[in-house]
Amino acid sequence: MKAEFKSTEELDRLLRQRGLSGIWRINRDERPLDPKTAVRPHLWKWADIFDSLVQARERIGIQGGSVERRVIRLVNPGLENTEMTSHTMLLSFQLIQPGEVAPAHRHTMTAIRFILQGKGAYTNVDGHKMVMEDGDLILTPQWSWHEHAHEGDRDMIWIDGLDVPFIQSLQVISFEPFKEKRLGVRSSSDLAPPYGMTRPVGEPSADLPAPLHYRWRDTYPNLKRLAEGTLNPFEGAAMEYVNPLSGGSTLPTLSCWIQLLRPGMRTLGHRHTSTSIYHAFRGSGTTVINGEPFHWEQGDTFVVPLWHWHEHANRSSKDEAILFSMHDAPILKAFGLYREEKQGETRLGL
């Protein structure tokens, strides 16, 4: 029997009772022409971050207690309810004291460590012991056992970058503490690929260990060499930490960059559908985001939300400026959602 309705409100009530909804209820204003995000442009000052780490050092112990990491998260003012840095990425700062061990665990979130200061600490990832030095990038792929230990005599501080909010949105977060007291370390012969950067035909690529440690002593000379040539007008001298086994991004969900701005350099503006989080590793400058200037010094960190116009400038006329950054572009590109616009040109990602 055909039902008759006196109004759309009556139909809407009936649909709600049946766990249904009509598409006519979507307001046109809810379908924006441009991408929208709750993430706000924001800059965190190093003085505040460092003081917070020092305060935590005096109050938070990480051995023999319920706390496994002494970590300060960067909370975006548009995401205070989730305490995340962006809708896809979380950036934090970790401090470990001499003699401490941050116990081993593993999780479905991918993580990166960018080392800022100190000496004598190391990260152990699935038996790979990687001694930390300033400017090094160390990766922790998802579901890899990892611990941090300090054998030196000075506090170590590094950046932790993770894809927590993205993995959380997929509802696939898993976390497992290591059952033994310490994570073992493999011998150097165990860590070396048996056939170098080749493999026997028919064996899967997973049999080759992925790169986990990008050393600053290798990265910086390459960055300087790139800066001597023709620069990218939107990024300066910028390099991505790639996976040499695949030629792809740093990790499946995260791309890490290091870029150098020559003295006095100012880039052109552009925007893209990926979100970027920058840390000023050296120098000082200004980044203009949707017309608002953010003045950064060494140690400061700032976020450029998706689809926000931005350009960088090195404020010094004699010193270089170096930015380390983390991006969620691999996620967008994997689903064909990456788009970039610059100087009136719109380009769709592959």
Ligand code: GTQ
The other form holds:
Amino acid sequence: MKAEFKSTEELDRLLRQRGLSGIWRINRDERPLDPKTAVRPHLWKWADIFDSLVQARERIGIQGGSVERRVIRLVNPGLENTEMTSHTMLLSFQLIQPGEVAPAHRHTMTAIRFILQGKGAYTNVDGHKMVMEDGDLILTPQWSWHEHAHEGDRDMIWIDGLDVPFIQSLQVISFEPFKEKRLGVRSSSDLAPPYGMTRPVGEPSADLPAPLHYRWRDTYPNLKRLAEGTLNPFEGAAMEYVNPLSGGSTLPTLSCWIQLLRPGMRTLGHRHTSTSIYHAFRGSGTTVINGEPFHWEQGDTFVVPLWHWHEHANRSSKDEAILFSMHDAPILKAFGLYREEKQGETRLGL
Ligand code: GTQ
Ligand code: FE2
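Now that the form predicted on its own has been shown, please provide the structure of the form predicted in complex with this ligand.
In what comes next, the whole complex appears, and the chain from above leads the way.
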């Protein structure tokens, strides 16, 4: 029997009932030449972040309740439904008061901590007690046990960076609270690998051989030394934190950088398919994102969404400016999706 003629709408309805959909329903806008993102360029002021943390300090307890961390997230204005900072990354600020313990847990999301202020708190990652100081970077690889505790006498504040929305998109979020009260600290003899730099064939390395702690007192002199040499025209003096276990990016999904802009320096513009979140650690400057200037001072944090042109300038003629940043570039690079376009280059197509 000959099929009777149907309108496209009727056909679409019929297909929908059968759990099918015709590709003619795809809008051309969904197949753009240039990547389109819901992530918007945005800057959060330190005064707002700090005041919010201080207000939360009085109200939000972290022990014995359901809230285990006093954390405030940066919500991208383009992602208000998910409350994430970008489509791949979440950046938050955490405050811990003297005497508090943020109880141990582990999760499939990976985390980085960049320390901003205070003294005397430590984070314990898989038994490695790491005392935090301003400018330190500490890694919490996926599925490692971690707990924070504060033995000092002043509030401590740090940045948490996680790959939450990426892990969420893969639908592999897994979270486990630690069963005992406290996570043990391992002694140096426990920490030594039992067979040194060799290991029995077939045995996976169960533990971290070294704490993943990058101290500011090591990072800063190296950054200064780099800044005295030839600069990268797009980045100034920029260093990526290398993962000592793999020799590769800081973590499989995230890369962290520390970057110095000499007084008065202005970089050239470029854009790439990775997204970046910058924190002004020292100094002040302006980052132009797709033609819009974002002025930053110490403590401010801003997002450069993928495929957005951006260039940085240090606004001071006498002080250096230092940016800490987190990037999802390792994800894009892992799948051959990293692309970069530089200002002044002729575009040859994709
Ligand atoms: O400190 O373990 O900002 O598990 C979000 C989730 C911090 C943490 C965050 C976390 C943590
Ligand atoms: Fe955590």
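Just so we're on the same page, rigid core means the largest C-alpha set that superposes within 1.5 Å between forms. Positions refer to the first chain, counted from 1. All of these numbers come straight from a predicted model, not from anything done at the bench.
- The Cα position of L11 differs by 2 Å or more between these two forms after fitting on the rigid core.
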